[in-house]
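Only one chain is included here, represented as structure tokens and corresponding to the form predicted alone.
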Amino acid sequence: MNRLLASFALSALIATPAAAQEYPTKPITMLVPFAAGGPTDTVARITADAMTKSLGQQVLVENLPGAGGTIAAARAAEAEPDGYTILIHHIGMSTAPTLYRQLSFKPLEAFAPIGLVTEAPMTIVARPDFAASNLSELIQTIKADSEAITYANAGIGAASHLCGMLFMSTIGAQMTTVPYKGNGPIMTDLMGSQIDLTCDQATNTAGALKANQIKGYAVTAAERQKALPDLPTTAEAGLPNFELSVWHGLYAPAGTPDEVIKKLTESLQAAVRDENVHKRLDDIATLPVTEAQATPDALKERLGGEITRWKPIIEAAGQFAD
């Protein structure tokens, strides 16, 4: 019997080896999908600090822009599944499988969820200047005349691209797009008034809308944001069930053991309970998510509702990438 009960204790530890048991021994990669400085890149730091002090390695940030972010998440499909290579991306994950004809990786399968981490809402503004005074009158607007009417974008995948393909899908009208190479020229094009509308994160547009240095509609979120309480939600606005939000998730190559997994989702847990983390995102018009939802089943129907969701919208939108 106490031969028996050996051999179960040796398989047991065959099952979980040494290096998942004493897991992390060096420092951490997190590859970040697009430029420093993005809201991205600033939940990707925020995260990476606090889950430092957890794991008692650092965490460190690499980003590695590119492609709709596709490049990054290529590169951490590929890496070695043992937990030091990592990857945050945002909503993009969702919209790539559609996008991307000749995406080189399915996420459902490359990828071992870890947790979501934060949720930013969209706001859709406008050049300080644009007649329409409500969300109302401004879909009436687009509808008299929408092609007379530019919408900025940062290009194929970014949040705007997304928010902007879901509220003209919503209203009924196509305006004319202008793709742009990234949120900072679109933010000062639309406050010199050389570019209409467009819709981005509350991230990008808060300190313009709080300056009036662009008009606000409306929130998409379900509730006014602390960031912005005098902005209404798109339901308020006269837009019900228009809700979008970008938000990011934290992930792992497929392969990556259990055990490796379960201590970066307690990380994670403990990063989105830490109130300096709070403070933190609270400044850039960012939200934590709850601890229940920094974890790999949560993840992992998110990101599988949210293909299914936006795969009609890309598809009748004709708007693809190579």
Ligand code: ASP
Given for the second form:
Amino acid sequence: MNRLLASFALSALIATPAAAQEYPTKPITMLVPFAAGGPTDTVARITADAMTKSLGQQVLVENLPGAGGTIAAARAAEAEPDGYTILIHHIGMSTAPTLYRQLSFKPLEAFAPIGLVTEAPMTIVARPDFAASNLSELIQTIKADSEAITYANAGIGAASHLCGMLFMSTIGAQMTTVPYKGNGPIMTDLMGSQIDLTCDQATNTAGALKANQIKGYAVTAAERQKALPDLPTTAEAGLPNFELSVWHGLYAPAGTPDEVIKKLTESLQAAVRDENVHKRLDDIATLPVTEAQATPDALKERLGGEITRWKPIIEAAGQFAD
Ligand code: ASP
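Having seen the form predicted alone, could you now give me the structure of the form predicted together with aspartic acid?
Let us now look at the entire complex, which starts with that chain.
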């Protein structure tokens, strides 16, 4: 090879490192910031299965719950930026910077976004033997003796925490809050009547609602869900302007090579196109995003917009964590 050719070959190699070209050559870990069996875990496992098919390498789910999802996010922010550690996280990524005074990472700087994954409404649900038969009765019961009612959430910054915080400030009553590591364990305790109430993503409640294992009061969406046709919207049930949609995004640590992010984005896009993914999510009132939303730009825009949107709401509620 003459010198000129050799230097061309060298600069091509430098532009795209061989490791990034061949990626992935071993299993990828997808960190999940909540316990197994909950909505984030469900979305993660469905997505990881589909991505395994298109990447040709196993995408393994690892649950790392705690502190409303910030423990897993901090771990992912510090991980080697080589594409072998990625993170799925929800709306909590955008509320953490305001809720947590000592957050070790800045979401918009610490991650290379891969794309949005899903959207799902929340549902206000209770143990199966809870007496109130509709949302107005539920609100009356809470107001009569709010501290006697236990409300479960998945830690500060979890969607169940946000929904509970908004619900309590809207009705002007504080229930006794019980923190868990995720809505998987909450659902077990709710079905067993060990806890009174929670607000959880339809992803996690649809199955139990259809099987009458828990009581449902409302879905926090503008319209009823096809998978849950009998569940009224919050507005129909007497709580107007109470809508909450929980979105999930997929992230890699900042500094992950562009070539690797491109492969992960393409694989995520294949997942949101996958008919099997649609079918599994349809049954649990969860919507895969469009291919155009399963992109780094769409996630970056959503994350930035939501950080700005939640800041004043959280500051008004005045609940922070260290
Ligand atoms: N996503 C749930 C929440 O935010 C937690 C979980 O996925 O287990 O409350």
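In this text, the rigid core denotes the largest set of C-alpha atoms whose superposition between the two forms falls within 1.5 Å. As the structure is a prediction and not an experimental result, all values here were calculated from the model. Residue numbers count along the first chain shown, from 1.
Once the rigid core is used as the reference frame, the Cα position of I114 differs between the two forms by less than 2 Å. Core-superposed comparison between the two forms: CA of I71 displaced by less than 2 Å.
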